[in-house]
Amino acid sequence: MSAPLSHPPAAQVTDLIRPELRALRAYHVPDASGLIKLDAMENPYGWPAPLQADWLETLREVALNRYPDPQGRALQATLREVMGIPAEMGLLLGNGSDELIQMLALAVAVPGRRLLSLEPGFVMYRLIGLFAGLDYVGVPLRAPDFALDLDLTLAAIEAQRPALIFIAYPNNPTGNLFDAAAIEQIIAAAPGLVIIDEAYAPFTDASFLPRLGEWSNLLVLRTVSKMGLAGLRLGYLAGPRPWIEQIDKVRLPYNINVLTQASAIFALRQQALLDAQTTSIRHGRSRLLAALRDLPGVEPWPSEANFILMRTAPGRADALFDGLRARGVLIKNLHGAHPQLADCLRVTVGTPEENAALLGALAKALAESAGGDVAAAGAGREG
């Protein structure tokens, strides 16, 4: 008798998964263990002892052996009251926006349908795309102030007539704000519908939220994970009621779970905290830019976001990446991701201590990098 395959044999895997898919590699995380963590744009504060054990004591109340609330109800009401999410909207919570972005595609996924979004913007809009089949058109952004193209943007609304269009404000991974008057115009160009993705909200005071229910097709899609809440897995969508109710058919049932439900509500009845931290990390923002001009060898971009992109002098991002890292800190290195971010390198905004450590590390990279160049011209004249 023979022994039981380990292994699928390499033809059904062919046979069998999407050729699109056996095409991609899977989404990949790198290991952080003992580094200081700027790579994800999460938050680095953490909470005060008290209000550790005050969130431990909400935890003891919740029944793991029932199911969450299916809607979140309780959340939902707090999310309205909080974010001053409007009343006459619809609102449908995911796993975190991701979910979501993958709501809205299943929900509209027909063969021949397309995806629109900016480029370089958040790669999870082109993937979640092909997942669900839907054609994907990327509307490249302007260079080298990674501008919204109005022009080419309608241009390409026009002629691909896209289900979906996504619009990151502030853009991924660039930090940047759009135009305002520029979005209106897309938003009442398409035909489809045109989801703003705020999930870095908190850092700037522009918004479209406040402002929906001014054309019917637009959507406004948040995340909890920017502002210190990443490990809850929390996004939610907002619009008009007729889209959120059709979108809500394709959620999995009890896709909250209770943990998450219950902490998430603790966590934005602690507003004061959060906003404080929030400041905390707009100011390090600011005092971290300027920091990073001062350095020779990297040329960063304002932001609106709680990161900062970077560009290096040509063929040195991967040796930067890879001496912070040696050093001690995991930044995210964006070169060969788009053509626009050639020798990028996008840094989080962390702590007083932690953005002190990425710019000592920074430093001392660019030095070694430049000295190897001088080096290798002393080579070269030698031979």
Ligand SMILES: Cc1ncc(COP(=O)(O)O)c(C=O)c1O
The other form holds:
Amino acid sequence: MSAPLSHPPAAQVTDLIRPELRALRAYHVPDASGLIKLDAMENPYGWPAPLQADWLETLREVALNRYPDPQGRALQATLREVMGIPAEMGLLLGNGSDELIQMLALAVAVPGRRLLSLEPGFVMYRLIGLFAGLDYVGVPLRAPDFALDLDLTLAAIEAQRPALIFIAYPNNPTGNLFDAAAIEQIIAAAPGLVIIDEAYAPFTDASFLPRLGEWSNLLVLRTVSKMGLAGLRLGYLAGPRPWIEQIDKVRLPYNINVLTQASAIFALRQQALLDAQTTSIRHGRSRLLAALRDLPGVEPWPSEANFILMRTAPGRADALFDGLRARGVLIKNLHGAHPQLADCLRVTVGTPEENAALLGALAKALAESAGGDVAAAGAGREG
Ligand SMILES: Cc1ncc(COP(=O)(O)O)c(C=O)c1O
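With the form predicted on its own done, generate the form predicted in complex with this ligand in the same format.
All chains and molecules follow, beginning with the one already shown.
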């Protein structure tokens, strides 16, 4: 007979778990089985079969019984070469850039210290800051174009003296680049580190990577996730060596597993393929943006990333999101995520076929929701 399940009393959970953690809902990743997945800014393209075979061949060499190289030295060398990381800068690898955000937060976390970022922005800055015990300062972007409000940001920096400032460039979920001159002023004014998060670097020509070293407090964060390697979980942080050496101390040993190290070294060498995929996504973005502009009922913002943010008519986002999912397309519903994102949806740029399916489903969902309007108006007249 199996032992009965034993659960801790609710009071014990309440006593032991930090109140700020209990107040949170766990980060939710929706089930995308059977759906066209346009919710998470992944590259939609796979690899041709011969390349896949070559990759699998390289994995034969990997010793699964051994721990990985703790620093991932061969992978670091490949990244330096392929990404053009200045030789004099330090480099740190993370299990996704999320882990590097966590390492940064852990490295500076002293009670009362603050982490600042711009809002609406990437939610993990606030969450990870909270996990590490940092206080969070969110500075609103300007409405309606989500431009950086330099005066407001400088005033917040002056008043709050944040240890860390995260700026996503381009920004998620708004897709825009901020004014580079404004960012320069922020770096110059910051009392702590400024991390320019270039997760969407493959889809824009702007970057602070070549400018590392111009300011002693500038770090650049990147990931391979959006360029087609999200499954590997690999991010990298580049910046002046004295910072990188200290942040490296909070890294758990062997954080980049052997399969990721070997696969990333192989994949990063497929520059032509990755570039072709990125180019195709950039073209797809232009076409998708134009098509969305032509759809009555949604207003898209321009984007420098591999996704597009759009606003629906007031109160329509939930119904459109559900209508799309019912037609087999999963996107991100941002309504309710932040006051400035009211009625907003975000779509990842997919393959041309996926984008066409999205547009077709969206047109139908819009018509359905307009039909609901007419029905509601009719019902109103009758009643
Ligand atoms: C701005 C930004 N930074 C970082 C990340 C996390 O990337 P990774 O997959 O490397 O953890 C994301 C993911 O969506 C993002 O939008």
